[in-house]
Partner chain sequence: MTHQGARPVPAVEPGPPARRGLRNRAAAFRHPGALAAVVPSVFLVGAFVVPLAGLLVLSLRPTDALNNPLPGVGLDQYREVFTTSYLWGSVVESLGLAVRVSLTCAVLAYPVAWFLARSPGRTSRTIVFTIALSPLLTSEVVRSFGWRIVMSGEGPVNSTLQALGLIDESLPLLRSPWTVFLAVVHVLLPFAIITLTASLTAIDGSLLRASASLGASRIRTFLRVVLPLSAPGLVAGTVLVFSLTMGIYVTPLLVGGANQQLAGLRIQNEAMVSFDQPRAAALSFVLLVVTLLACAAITALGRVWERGNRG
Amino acid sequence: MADARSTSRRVLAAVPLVLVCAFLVFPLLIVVLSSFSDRNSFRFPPDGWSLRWYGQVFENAQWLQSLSVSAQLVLIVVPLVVILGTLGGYAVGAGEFPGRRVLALIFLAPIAVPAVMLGLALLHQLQGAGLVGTPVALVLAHLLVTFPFCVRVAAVSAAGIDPRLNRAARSLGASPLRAFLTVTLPLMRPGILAAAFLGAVISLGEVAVSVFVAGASGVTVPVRVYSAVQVQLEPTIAAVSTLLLAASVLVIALLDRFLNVSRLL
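Structure of the chain above on its own, please, the form predicted on its own.
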């Protein structure tokens, strides 16, 4: 009797967990499976299976241009935001100076601000500088969106470093810069890689801010997907989304397998 009650309680406790997991995974599953549909419309479950939508993505000049823009943006934004985020995260995570908490709040503030407001603010600032519609505007917008997340991850990594290691390096004659480069930075490596991953994923999926500052020649994949669904929901969109999802899952799996970065996310 006691075993039956215990089993019932476990089943009841698992129901919310299963519902939450289904809520998170099921929409992604629909998109992935729909990308293999043989029909011209976005349908789930598909009546038949085909890879032709993936072929159309790589034959379409507009999708190729957007994939190129997104790839170039990631290659530019990620190194910049990793450098800035690592320095900022180290300052607020391991630094000891007056105003550290205030600085942390300023660094993390964009997370609490709706993306639409960030987009409007950027549009106002960049319009005055004549940068709207240029690649520079897109890079600045993505740096603003990704920076607080990279700072957060780097700060957690820096806060977990034993400060005695840095002091030991200093006592052996290392300068502050040398101690940071040879002791602190290697210990922050998992956090830095996690920050790079977050920066890449957020940049690849960013829409709200990009639509305010992107020009006709700088349409990213998410912005093109957003524009395409306004006209027709076709499997090509699901194919592009599945490619982005597969790339993200592959990278996080490799990073977690070899560097256990999930504990920092």
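So that was the form predicted on its own. Now I'd like the form predicted in complex with the partner chain, please.
So it's only the chain below, everything else dropped.
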């Protein structure tokens, strides 16, 4: 009887967990489901299933252009932000210099500033230089948004390194640079990988800052979805959104294969 009671208690305790999880997944599930609808409507449940909206995405020059812009942007932003994030994370996570804590706060500061403000500030700055709508503007915006998150995971990784290892390398005659490259950097590998995947996922979905500086030519997939949703809801948006979702899921799955994400965040 005690067993039955504890079992029912456990089931009861799981109810809030299941409800919250359902709340988190539900809208995303609905997007995926409606992308396979065979009608140009968002009736639920859909009357029939088809892949026609995916076909339309790949026949539409604008969506194709946006897919290519987003893909190129990720390929440029991720290596750059990994370098910046690794250096910054090492500095604030394992560095020993006056002002390290203040610097750590400054590195995370872009998170505390509303995205709408970051976008406006970048827009104003880049207007003066005539850079709005150029690839430079988009890359800068994405670097700024991804940087704090990448620094954060890299810093956690760097702080976990035993400083004696570095001192051992130095006392064995390695130069500071050599010690950094052959001891510290390999030990920071999980943090660096996490920074890369996190940067990729955030860059793929970034919209709040991008819409300010994207102009007419640098329309990424999320920016185009942003404009399209405001005009009219159509199932091609659901298909594109599902593709975007699939790309993020792929990145996360890869990440989980390489390291235990939940320990890092």
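Numbering follows the first chain given and starts at 1. Just so you know, these numbers come straight off a predicted model, no measurement behind them. We call the rigid core whatever largest set of C-alpha positions still superposes within 1.5 Å between the two forms.
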After superposition on the rigid core, does the Cα atom of residue 12 shift by at least 2 Å between the two forms? yes
